[in-house]
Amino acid sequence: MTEEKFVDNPDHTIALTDQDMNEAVAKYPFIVVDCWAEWCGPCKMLGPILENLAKKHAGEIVFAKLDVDKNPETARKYGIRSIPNLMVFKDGQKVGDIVGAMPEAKLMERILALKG
């Protein structure tokens, strides 16, 4: 039997690569995809943010963490020009796109509007 690499409800955020990226969009009903890189200065801002809101929504929402230095066939496929670019799927499906760093609150308030 294989270890189950999603885990139901996680509390932190997961990483993500090309090879999994279907995977868990399709396990998790709503899930939110931080495209970042090393490099970036906001992307590093948004990090523990997310990690925060990981464990406050947990078993609501699922936060996750995609290396675009690393996976780039993801953010060609999605077109992603800039990050920190948060991708946001509902029941499989890209429901939008959230750019840029900012505060918990407000990153909470624009998730919760696609969550709908």
Given for the second form:
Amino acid sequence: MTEEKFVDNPDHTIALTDQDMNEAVAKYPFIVVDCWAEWCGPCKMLGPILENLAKKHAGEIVFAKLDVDKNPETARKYGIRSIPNLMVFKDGQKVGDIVGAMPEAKLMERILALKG
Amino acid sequence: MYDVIIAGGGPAGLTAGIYAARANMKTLLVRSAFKTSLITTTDLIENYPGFPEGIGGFELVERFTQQARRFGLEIVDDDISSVEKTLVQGLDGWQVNTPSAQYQALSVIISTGTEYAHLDVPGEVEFTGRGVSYCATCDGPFYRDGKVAVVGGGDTAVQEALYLTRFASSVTIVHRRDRLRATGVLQDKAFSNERISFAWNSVVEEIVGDSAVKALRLRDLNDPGKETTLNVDGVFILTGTIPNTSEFRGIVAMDTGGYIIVDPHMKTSAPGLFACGDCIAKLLRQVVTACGDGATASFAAYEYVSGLKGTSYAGLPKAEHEKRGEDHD
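Could you drop in the structure for the form predicted in complex with the partner chain? We only have the form predicted on its own so far.
To see the whole picture, the full complex is given below, headed by that same chain.
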């Protein structure tokens, strides 16, 4: 089933799990993974911002969400201790973390700095 | 040219915006593109009237914003770098500068709020997100059966320490004094909680670790030569807040903590500059008090601008007008 799971140029955020995290990171040349949880207030602030960015930057940057409560393996693997935490992957390699909620402009500035 | 520019997009600024827009003042709200109102990071607000089930901080600010926009409030995301006196169409006014624009107005309402205080010690920046946290409700669950420290001794620090005992096996409150500032009920709870211990008269000198936080280096203020190491998996820095007022230093009077001093009408020491919300010197910093201040500041700015333009209501002498105490709604 996984062949059809990830479309080439999503224009919305995609939900990842411990099982398909690696596949997504391998597939997309530049992907931002939002580690969030239901109990995290600031994460809720980032939600609509990322949805908006996913639409705006479709075909250029992929935005994904990972619920750390339901997917503890990935959180453990990457040593996530604060959320929201946006893990940024370029060509399959993790190139940075963006920790904490922030407005869209600042977030994009940080993401573009990592994109190079 | 605006009648009023509001600096800050939290509860105080947005309430000022609602009142200004409804009063048909030409109003611009400048909201930081780099910082968010602290209340947006609060999980649940249970003491703002009208929401018996409580409401999330982010959701509440969203509602304020929608309400303000409904009345036509113009909002830009930009960061104010300075404010200076200027003449606006022959009247005394203010110019608000940002990195990309200049805006002019007859009055300015400062509602820039506060931000979390940092310790400014080695390791703090490096380990942010790797064991250094400013939000217990966000990050507490990552420390199941772990050891954590909370730095601070006020209500927030003690409340969050109590919350963290749901997850962590031990919570050490590191405080620079020999007693807590927190309210009595919280102190009682903390002292009777067997998972909470205290490092009194202590300050953090350094946060140490490798890929994540491993320990704190503490200094004893009573015995400065004495250093101890506290092994922890995480540290929550909850020493308080500082006002976002550095751009207004030298322009309006402030107290020693940098909070802006206002009169009961939210007037600052500079004519045409008003301030409201968490950034002013006051007793209680809550959403509900910020909203109250915001409404007052907006009305005071309205009266000020009307006076400048010579369109003051009924042209009544100021003293008499104030005496009437009518309902202005």
